[in-house]
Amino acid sequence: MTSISALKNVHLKGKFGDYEDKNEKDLIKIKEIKNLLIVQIVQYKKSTLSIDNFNLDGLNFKNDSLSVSNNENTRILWNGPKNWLLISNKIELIKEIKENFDHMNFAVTDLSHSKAIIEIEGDKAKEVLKKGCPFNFNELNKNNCVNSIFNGIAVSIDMINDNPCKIKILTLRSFGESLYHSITDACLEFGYINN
């Protein structure tokens, strides 16, 4: 089965906004990230298991707010107390998740086809997010994440890198096009490239 991109009808390649007479490396880069495994893992309150005994793809589950465990293939975002969002390009991890996280202690939900992910990269990426989100992005650093809103749309924001600034923004698939238009509108003054 082939999945259909959440932004298939709106994400057009090219340069947009105030890009003339600017070096291409100074423009914001926008792309849709697709074909990833996205799983929410929630440990039940009644569970007595220690999450310290669990890991996936060599990564531990951190219980610190804003924290992300990561390697080259997988990122585990702290989503709230005893609540994590796993994002990986290793689709086969779903089998290991189902084997190790039993239904008596964990709620495991595959969200792979219900999310839209937009990645923005560039020196002005945080400035773009400041236009629609109340979070203080001066405090967001590499391997931090936050749940917030962007122009009224619920989002999860994952800071991939500081230099160059690279951020993934996740939302429900049904809000993908609205989020995309909000992000691209916020990028117009800086100029941007859709990849």
Second form
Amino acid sequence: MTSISALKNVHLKGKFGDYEDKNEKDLIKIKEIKNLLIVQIVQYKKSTLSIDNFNLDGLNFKNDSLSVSNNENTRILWNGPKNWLLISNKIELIKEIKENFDHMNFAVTDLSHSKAIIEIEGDKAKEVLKKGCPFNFNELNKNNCVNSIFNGIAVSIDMINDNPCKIKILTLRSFGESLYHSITDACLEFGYINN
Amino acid sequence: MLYIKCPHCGMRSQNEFSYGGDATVKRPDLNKEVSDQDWDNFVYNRKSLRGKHLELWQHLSGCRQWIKVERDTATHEIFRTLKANEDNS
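Pass me the form predicted together with the partner chain as well; I've looked at the form predicted alone already.
Time for the whole complex; same chain goes first.
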């Protein structure tokens, strides 16, 4: 599966913003992430199954806000009560999901082609997000996720790493270009490099 | 800006929420005769209180859950928040 880039019309390689006289490692790095499996898994309210008995790729489904179960290939983000977003580079996992999560208890939706993903990396990544999002990013640590808004656009934010700060921002594909412009505008003062 | 404590996610900005109206309104029982006045009261008539008020809000840009918020409509002070299925008392 190779998805068509959601940002190919706007994402240009190079250095932008206030990058002069700055060390390249101090610039914010912006990347588009694609070709991932993205699946929303929702357990119906009427379902009596215990989610503790389920796991995917060796990962449990946590029912706490901000929590992420992860290994090197897969991340399971808490999206809401009994609602998770699975992001994985193991595309074949969809088969296992469809076998294990029956339609009487779970709603499984493949969103792989419905999302645009921007990854920003650098010490100022949180400062960039603070400009457009009302969430208190000082509370967001490594392997936390949050659903919020950035300049009015609904986003899911996944904190991959904290040193250096590496954050994936997911939004609906149709909002991808608008979000990209918002993010890059917010990055201008720090200088950014597109990969 | 108001901050609302979502019972599922924690303290969040009002920007992430959408107002859903009076949380005390009860739909008339199903399969029973409903007078025009009762139906009118359910659909249209609201007290528009000044003071403490129990409201529905949806955490639209967060966990997407409906919650109840007890708020003072004059001062905007929020006293407590509840899950949608929690009792108000």
